[in-house]
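As a starting point, one isolated chain is supplied in structure tokens, in the form predicted on its own.
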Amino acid sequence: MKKVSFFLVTLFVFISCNKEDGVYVPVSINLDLPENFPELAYDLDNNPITEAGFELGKALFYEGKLSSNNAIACAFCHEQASAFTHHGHNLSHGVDGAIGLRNTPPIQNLAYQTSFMWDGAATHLDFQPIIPITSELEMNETLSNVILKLEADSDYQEKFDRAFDDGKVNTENMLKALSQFMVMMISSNSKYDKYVRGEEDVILTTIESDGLNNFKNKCSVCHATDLFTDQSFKNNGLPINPTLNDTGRYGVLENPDDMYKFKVPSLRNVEVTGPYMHDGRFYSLEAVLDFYEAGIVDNGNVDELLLKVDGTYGISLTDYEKESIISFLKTLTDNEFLEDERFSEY
């Protein structure tokens, strides 16, 4: 494992310059870059992980007050035991029981990502949280509200001084606290990657290789790098949801190119991460594999690479294949970042 320092500074605890007038050194914290993974997309030069920029960060994803009703935070659709999706629900909840329009995604491994949600809205980590936030559905507030509840904080005052120069409680702080929290969710330590490392004299079984084959044969193209995604955008053939109706990637840039294109996820800790697909449809990893076999159709906009021989679209697999592809994705289950207390609120 490599580690990185990103915030130079002289001292390795956390202690007051000067007790009188209330200056605080910062402290960096290291963060650890797995091997296998490929380069940092987030810029840790324009916000460096400290830890008084962490723990605010934590603080405002288990913090209620962003939004209307003072009772919906982040954390909310993110649940850590799930690598923070909303558990065993199809789409996210928000304030007042309304129900969104898309499965929650994963929180993991955002900083190696160049565009987040499902159409890939937020190009930026730091203005990510803008979008539920400001939602009517998530969390439905408005930026100035929120930082005036957390002016009125005398704790969360204290807890901004500490975290930025300026200390200011303003939504350029608050975003990239949330931001530094998020860069530090690194999911890295599952059974693979231990495996590809080296590490621990891991191996796989038979069944988890022969899966690790046939997913590299089948389904790697998208899902790909050890990220298990190449961030791009696809149509994967759904039937479409008459009641949601969602378009996708279209309803960003109204391209007619993007029509029901949805970004590729990330499979790692997939067997936690259910249900599936952007509206949550299938509750089964076995059920998408049956839906990439047999259950495409041709929706006006098909990704060509799922284009067969044959004229139909679909991914031929075995039952065996099938079987074998799903004990290699539970090799990416990392126990050690879903029970890391870390990122637990309490």
The other form holds:
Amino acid sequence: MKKVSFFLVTLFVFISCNKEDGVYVPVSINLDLPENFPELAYDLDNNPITEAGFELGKALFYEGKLSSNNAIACAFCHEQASAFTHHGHNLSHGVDGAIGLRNTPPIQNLAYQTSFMWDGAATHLDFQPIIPITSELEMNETLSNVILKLEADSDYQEKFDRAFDDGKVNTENMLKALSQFMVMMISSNSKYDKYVRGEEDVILTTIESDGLNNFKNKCSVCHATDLFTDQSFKNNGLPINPTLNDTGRYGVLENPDDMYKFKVPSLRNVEVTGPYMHDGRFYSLEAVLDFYEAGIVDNGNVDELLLKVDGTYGISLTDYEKESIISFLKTLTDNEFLEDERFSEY
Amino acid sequence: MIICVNLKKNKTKFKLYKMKLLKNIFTLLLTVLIMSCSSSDDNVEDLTGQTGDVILKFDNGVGDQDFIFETTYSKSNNESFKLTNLKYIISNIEFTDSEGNTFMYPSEDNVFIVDEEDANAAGEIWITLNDVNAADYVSVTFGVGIDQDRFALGADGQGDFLELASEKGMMWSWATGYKFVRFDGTYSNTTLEDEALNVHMGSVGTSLDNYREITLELPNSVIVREDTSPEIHIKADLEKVWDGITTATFEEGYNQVHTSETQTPVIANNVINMFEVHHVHND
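Could the form predicted together with the partner chain be given as well, to go with the form predicted on its own?
Whole complex next, starting from this chain.
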């Protein structure tokens, strides 16, 4: 592990004994950057992580007041045990029984991501929470109303005072705190990670090792780097669901080339983030690999990486290749992250 | 830019020289000199440290008519329109004096929403800038929308603007970005009547940059001093939104402009060219 201290707060205010009274005391948190990961995308200079900022972000993440009925927190659809996805739900749920349009993506390693949401509609982590907070199918609230509710809560006033120099309960500080919490959510201690970093003498079993090789040959162009995504948008040839008729990335730029494209998801903790695909149509990893082998349909814009020499779409996979790839994918499960108390509600 | 720097250096040298000179002069003479400095002679007037207010009045119109909600205005191709919403974001206001020195309003406060609903009885929306460095400015520069540098800051430095933009309906909820301009209403032509008209356009993350800037020469200098509040009356001609540099026809899809890579730059380029300074008041 390479320890990188991102910012140094040397200004220790000597009234730190008054911490409980809501005085701004910037105690920085070091972000441990895994050596097998690419460069951070998030600019920490604009929002240095502090203990109080992180704690505020965590409180907000678990706060129902961010929604119109005061019941739907971010954590409602982002449960830790499922790598912060909505366990078992194909589509996310919102206030008063509303059903969202897509499957809840995990919250992990977001500081490395250059875009967010299945269609990349958010390009800055700070702004991402605005989408679920204001979506009528999710939290159905307005930013100004959230701020009114937080301002009326003396506990939050104190938390904002501690977290930010100006102590203001406003959108800027709320979003910064949420980002501080999310930036810290790095999943990098799976069996695979320890294996590639040569830690704790971890070795892969034969089938896991075969799976890694098969994965590299068949999947890693898109699921690239140790983030397991090249962060591109691809049409992988899923049959169109006429009920949703989700055109994906096309909705962002209205570019016909983007029809049915969705962001290549990371595969970290994929064992626990089912169901799979943007609409959660596949309940198991076996179903996913069966689809890539034989289920792709030509919807007019399928990525040519999936085009085989015989002119059909798909990835040739034997039963053993599928079995081994799934064994390998399970080495990406990071129990330290899934049980990390820093991110837990209680 | 280099010219600006040199000018500033020369100015500093001049000041140093002046200070040396003053040191050697009798106190009484010094007083006289200061008094003469604050006369109308610009060449010796020392404005260091002095600031004043400037008011930008945005006045929306269509061609030779004032803009009024729900009033029908005609445009090219036998089309007409009427609006119920008319808003745009103005940012990065900067002034330039005759020597090329610039004053950029402080970044964190330098973003505004011009909303026709906020207009006074005369149909003007005022932006008041406080603590502008005293000078005689000959041009004003501003942008429509949010530039990439500001967007890249994320929440940092945005203060209450995120809430304001959200309240004003100038943020998307399906995506994270600002609507730089927002025109809602209906349009009609020879065959269609009161079809929906919605222009909600901005940049799309880093993929599509629709921020535009314009510099407007001022017909007479804006004289900013501690005890003045000059006003710059800026007219925005909505006719140019659709009949500007490029003609945009509603029926051909310009009645719904949101994120299209082809349509939004056309509107952005037309919008930035709809502004002109009508006159300047120095009181």
